[in-house]
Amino acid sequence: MNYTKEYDLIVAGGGPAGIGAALSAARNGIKVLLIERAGFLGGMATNAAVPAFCPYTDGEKVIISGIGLEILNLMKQESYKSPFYDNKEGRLKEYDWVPIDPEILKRVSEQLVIKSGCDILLHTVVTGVTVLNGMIKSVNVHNKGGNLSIHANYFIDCTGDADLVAMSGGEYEYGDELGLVQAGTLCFRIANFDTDRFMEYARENGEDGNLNVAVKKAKENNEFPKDERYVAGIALQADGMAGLNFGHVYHFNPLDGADLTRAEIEARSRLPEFMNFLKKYVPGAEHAVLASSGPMIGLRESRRIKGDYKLTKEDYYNRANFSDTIARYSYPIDIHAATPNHDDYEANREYVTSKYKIGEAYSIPYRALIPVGFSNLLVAGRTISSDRAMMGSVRVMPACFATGEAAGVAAAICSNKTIDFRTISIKELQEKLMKQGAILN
């Protein structure tokens, strides 16, 4: 396959945002290349082994539909039916906190993208860009074949770190006012787990997906892992297997290679400590073994672009609605601490206080996907234009699918009309998104 030819659209990053962007653009008839640094698609779901999807609903109905829901349903057709979640606390068992089977998700995502006619280039890193008068002309990439320059008319940055924006000299914000970002987590999977025993314990003791009961007992005995104040997220991924979103690495810069290396090594070194907690305090895990850890540490935060509109904490609390809405979501403001200090942990209380009532949601405007200073570049995923609090909500995978799908449709419209991203008809964009299943009101 000749990847040096010119494309209508290049999508950088093959996580939920990139999958949504590439699929929606290709299905709308333009020539698309999806570039991913790993050997598979899926982003944090597969590359970091995050064990479950965040909610697709507002507690009473699905609000993330379209491509994101399509992929979820395809994965569920083949994967384990977890008995854990019920309809308490506004959860809809079918669509909220669905356990992720990473192997099925990889294959389903690849097959859909290939069927759409989109080209995929795995094991490939974007190393630079060529920019002229606010327009990206090409991306430079590196893989085992060497260095390539690939041209396109439009680009979508779904890297999770706004790499294309940064390489192009675009404006962005990073972390909090001290330059710190949320802690990272190396998720892991355990096998030889007695699912039936755990479910009996969970029902009798009111244990939830955060293992609050077990964590409380361990803390009372001063045996919860050091520097961990958060709960230990668990998802039942198969009979005898569970995935854990558990453990934090603090004070690291995910954009620095040396720092990222340190974080990976530190996270792995703590896994025996986490396993000891599980074996002692979680019934069903007494004989569990560590099956695998994520291929890389899970990252929650890095850059946030400066866009034509900046979503804010006030927009979240006002349940904002916009004339250029391209998606709706309702996940709470979920900010993990950047340090193990007690005061920093207090920031995570907003996860509780910011929860919406059942049926409530906010809108995401198209303008938040447009980085200032560029005419043929969009951004989708956790790095859209927002303040740090709002990023704590839009950063999760269902919202990333939705912003990616919107960006891909916008690219197809603009490509077919040879216009820039700001000239698009919002009405036409919204109509096409709704035809694809997106829920905008």
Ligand SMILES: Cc1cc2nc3c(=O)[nH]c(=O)nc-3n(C[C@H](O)[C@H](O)[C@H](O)COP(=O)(O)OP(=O)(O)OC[C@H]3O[C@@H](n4cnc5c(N)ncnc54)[C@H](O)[C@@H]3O)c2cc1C
Given for the second form:
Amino acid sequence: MNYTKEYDLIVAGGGPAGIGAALSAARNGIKVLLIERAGFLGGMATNAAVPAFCPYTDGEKVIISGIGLEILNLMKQESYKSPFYDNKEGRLKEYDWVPIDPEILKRVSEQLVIKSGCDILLHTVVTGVTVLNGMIKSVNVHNKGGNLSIHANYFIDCTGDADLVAMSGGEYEYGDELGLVQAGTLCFRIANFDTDRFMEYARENGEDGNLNVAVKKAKENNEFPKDERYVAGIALQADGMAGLNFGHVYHFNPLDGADLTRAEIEARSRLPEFMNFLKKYVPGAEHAVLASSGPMIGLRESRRIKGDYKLTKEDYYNRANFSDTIARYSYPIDIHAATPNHDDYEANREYVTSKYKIGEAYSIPYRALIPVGFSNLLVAGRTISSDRAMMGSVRVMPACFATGEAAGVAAAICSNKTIDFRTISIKELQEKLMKQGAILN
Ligand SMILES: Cc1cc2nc3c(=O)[nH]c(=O)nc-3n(C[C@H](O)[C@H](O)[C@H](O)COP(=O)(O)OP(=O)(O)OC[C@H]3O[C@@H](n4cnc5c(N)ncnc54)[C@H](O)[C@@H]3O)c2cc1C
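The form predicted in complex with the ligand is what I want next, because the block you gave corresponds to the form predicted on its own; please supply it.
The complete assembly is shown below, putting the previous chain first.
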């Protein structure tokens, strides 16, 4: 690969936001480089084995379309069709809580990105930036080839941690008022799972993805893993295989290498306990084996940028609408507790109490993607400008695809006109987005 090639745009981070950004920018005709530190694309879905996509619908119709839906559909074409989510609550849940097959997702994503003409640089970490008068000039990266600097005219930070913003001296918030972030989870996959037996039990007991019936029984017998209150989710990913979003590691800073190491090791040490619970209380899991855990612990939260507009909890409850809407979404405020003590678990209740009625949604404004103080940098994904409550909703993957896609289109428009991100025509941005499938009203 020619590192000295001139790029219009560099996208840092190849999760849902980065894939959306890189693909939409390249498809709109500009030269794009996507840089990812892992050996594959997908972000938390592949890098942390998060087992399912949150809803793409508002309960009655798809509201996240465009690139996110395209990738979902391509993955589904080749994937196992989970019986678990069909006809639940009388609706065919084709687009909500779709289980992820990480191997298909990795391949489908990279093939689409390559086809768009975008260059991909895997196994490469962005380690620094060169900034001049609020403009990023280049990123410093490190890979097995050593350290190098790559230049572009525009940048999109999709690192999930707002690394580019932080490295550039930009403003951001971190965690709650005590400086704590949501717990992390080492997701894992089990094999030798008797799917038919599990489905029989699920149908008979009205069991759902949180395994409420099994959890209740284990708690009555004092055999539910310590400091855990629920199973965040099980997804049937293949016949005989399930993915678990189960277990929390508390009190660590995901931006601190030593803390992250401790969290990773602590999470892995608890997997036998979780397996014992599953084998004893979940019909179908009696002979299950631990197939794999995520390549890394899943991280729900770190930085949130300070942007031209900050989405707030009030915006969520008001079903806010903006003149510069670039996406709409409806997932509830889902904040996993930062500590195992009971009070913090109150925060989780909002997941239930904040749920919208069918058909309702809020808007995400373009301004929430523009970090204060920069003219050629956008942010997409879980770190867009929001308060912590709102981040509990916009952080999930369908919304990240959508903010990424919008940032990519914005970069293409600005690059073609050599203008900065604030002087874009919102009308043109919205028209282009809708043309490629985004649903904005
Ligand atoms: C345990 C857990 C369970 C979840 N459950 C669900 C769920 O059920 N459904 C759902 O839809 N969402 C779920 N989420 C939320 C969702 O997975 C993430 O919030 C979402 O993936 C964020 O997307 P993103 O593109 O902003 O960042 P990420 O997915 O984190 O992607 C960022 C990418 O950037 C790369 N990167 C980071 N720093 C650098 C750097 N300096 N240089 C180069 N590359 C870099 C990373 O390797 C990564 O691939 C869950 C999250 C966790 C942690």
